[in-house]
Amino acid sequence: MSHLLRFVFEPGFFASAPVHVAVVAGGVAAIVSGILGVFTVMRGQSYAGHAFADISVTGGSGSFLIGISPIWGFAGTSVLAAGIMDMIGIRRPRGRDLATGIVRGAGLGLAALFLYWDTTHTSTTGATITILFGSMFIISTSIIPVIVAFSLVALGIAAVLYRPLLLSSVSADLAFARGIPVRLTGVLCLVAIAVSVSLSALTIGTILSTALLVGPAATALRLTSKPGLAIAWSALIGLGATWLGILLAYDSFYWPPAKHGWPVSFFVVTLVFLFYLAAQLASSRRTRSERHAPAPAPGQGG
């Protein structure tokens, strides 16, 4: 057993301070993204989540310019974008997509300018790679309280609005008829999604953060149609992919031929994709089994 553990965990894994920070920061981001991701998928707002990820590039690159932690830029620009998207959008899905596209385009334009300034006017090295692809192993311990605070905000919104969000996700008209403030609920949901994207952008990068938001949720909804159970599955899948990705990334420093290590984000996104494929295959096999199951004999039906 000890030989097996040494094979799985390379020397120094449990004693490494960067690993400890990565486990905490990545775990929190995975849980929040998994929970909010279920609402994102159910409400058909995956494109909005992708837009927040792109807009986070603007905040992250701006943060490097003024010398603050990227998490503040990620969260600030994403939440601001959520408010602007609601202001210029209309209630129909086509109008929401139009508003999302407009805000996303403007954000990417500013991101291009800020990234250019990062590379030409500052002495910061690796800023572009860190913003786009993340790096859990260089997250500072001083940012952990900020990450926890942002996660509590996002999870608090989801907890308070759980039933209104579920009802408005199924039928906005029915929710409105029952006195639920549909627009306010939608705006607060967008804010929570924006915060969750900001957390995942800090850990696996802005480009790949949508994978942690949508992938585990889509996988969970393949496994069950019950929202509460899907939320639990999504959080566990995201957490498992993140922690296993951290382990593989650490072990990769010991893989031949070169000991430079592979990025955590690569492993996390790849694992999320593999989990989704497995759930898809299991769902297809279950559907075929139900389709070919023999019909009950007369008098045996429920």
Contents of the next structure:
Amino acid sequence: MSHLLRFVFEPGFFASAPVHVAVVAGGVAAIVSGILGVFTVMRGQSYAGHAFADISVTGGSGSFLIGISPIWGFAGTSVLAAGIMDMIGIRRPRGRDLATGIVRGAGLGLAALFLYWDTTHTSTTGATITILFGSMFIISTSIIPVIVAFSLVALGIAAVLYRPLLLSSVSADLAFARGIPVRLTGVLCLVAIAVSVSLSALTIGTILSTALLVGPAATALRLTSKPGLAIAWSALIGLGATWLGILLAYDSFYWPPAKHGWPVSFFVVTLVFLFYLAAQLASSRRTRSERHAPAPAPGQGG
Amino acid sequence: MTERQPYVSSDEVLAVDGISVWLSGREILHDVRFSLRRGQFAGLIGSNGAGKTTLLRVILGLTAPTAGDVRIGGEPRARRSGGVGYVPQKIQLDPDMPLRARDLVGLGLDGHRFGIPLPSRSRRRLVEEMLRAVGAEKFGDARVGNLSGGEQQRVLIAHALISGPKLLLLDEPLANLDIRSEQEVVSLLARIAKEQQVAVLLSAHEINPLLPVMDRVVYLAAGRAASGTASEVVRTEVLSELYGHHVDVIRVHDRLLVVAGRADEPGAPVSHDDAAPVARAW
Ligand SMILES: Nc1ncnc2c1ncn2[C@@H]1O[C@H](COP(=O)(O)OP(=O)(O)OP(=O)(O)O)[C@@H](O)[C@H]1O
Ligand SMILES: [Mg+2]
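Given the form predicted alone above, what does the protein look like in the form predicted in complex with its partner chain?
Below: every chain and molecule of the assembly, starting with the one above.
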């Protein structure tokens, strides 16, 4: 038994301080992304979530230039982007892609400049790697309170606006008719999504944060038709992929070719994708068997 | 629950008083006036672009009128006042959306509330009752996005009714329904109007499916409205006056046909869209 445990958890896993931080920060980011991801997918705003991830590159690279933690840059730029998207008109069906595209393009232009400065002025490529692919194992413990505070903001918005957001995802007119301030709830939801993207940008990287936002949610929608349960599943799947990813990344220090360790973000994103495939397979098999079930046609028993 | 108590202080549920609406420099509605009492079933009849949706949106407070006002239950319409159920013309839902019919009906009760709902037996019972009342209990657990048009219509009606409104507005609930479902929905709404003493205002292109149950008709044409009972309004003189050119109202068996005048007549409409709604021939 202890043999098996040692096989799964390489020596020192539970004692490692970077692992502790990664488990906490990565876990929190995964839960928040999983929950906000369900709202993102239901409201058809995956593209906006993607844009927040891209725009976080701008904020992250800017943070390195002025020497603050990238989380401030991630959150600052993506929340700002949420505001601008609303102003341009993300509520209109057509305006949605337009607003997102415009803001995303402008942000990426700046990101190109900042990343260039990061590499030329600070003469390290570490900044770029950290921004793009995350820094789960090198998060400073002093950032944990910030992570927790950001999570509370995003989850607070989701919890308070749960029902109004559900109803306005069904139809803005229905929500209006019930007296819901549709625009305000929409902006707040966008801000919560932006904050959750900034958290996962910190842990698994800006480029990959979309995977943690959309992947677990898309998987959860395959598993259940109940909105509350979908949110719980999504959080659980994100958390599972992240923790398992951390474990595999730690173990991979003992793996070939270089005995150097594989990137944790790779594991997390791959696991998210595998979970999705499994759920897709299970749900298509379920619908197929449902279709075949009520067919006890007479005279069929050859 | 106070929300479900029927409205008692006066009989008049809805008063539309001299409503005019200008949108993008065009007058869409001109001096529209009518009123509805408890339990009355009214059809809002007009062809495409006649202004049915606009009028319903004004009553709901989603569109501000240029002139005139709307009173609901004798009081000026407040932006957030409850008491009005609404079934919009179309909703488009992704089948992937994890929302069951019963969830949508429940949101009709407390969708505007903040926070996460606690499981409640009385809420569940109310939802179940409502699903049964509209004949939707069989697909209560199905995803809303997977329901057929007629099934979705029933669920939306339950959503609109569950908070016990005194006024129910439906925007073309009969579009996309086959004749059977059409009759079923109409008689369901008529029954609800009588049993729950709800005033129902339902927009439609066609007057005939509503004739057997309709207490009042509000006929929209050329931005103006005529209202009264069907036999008062759907007459050659009244509708010709409303359209501003001659139309004939013809009775065939139990159906009314409204036919535009001869095409060569001055002022007669050229395209079918401008013409009066012509009854379907079944
Ligand atoms: N926001 C707007 N700005 C300008 N014109 C508008 C606006 N909304 C509606 N209209 C115009 O007002 C007229 C009435 O539209 P409305 O949607 O009320 O018609 P309707 O009777 O519901 O038609 P349908 O049967 O096709 O649903 C149309 O000519 C439409 O083009
Ligand atoms: Mg309409």
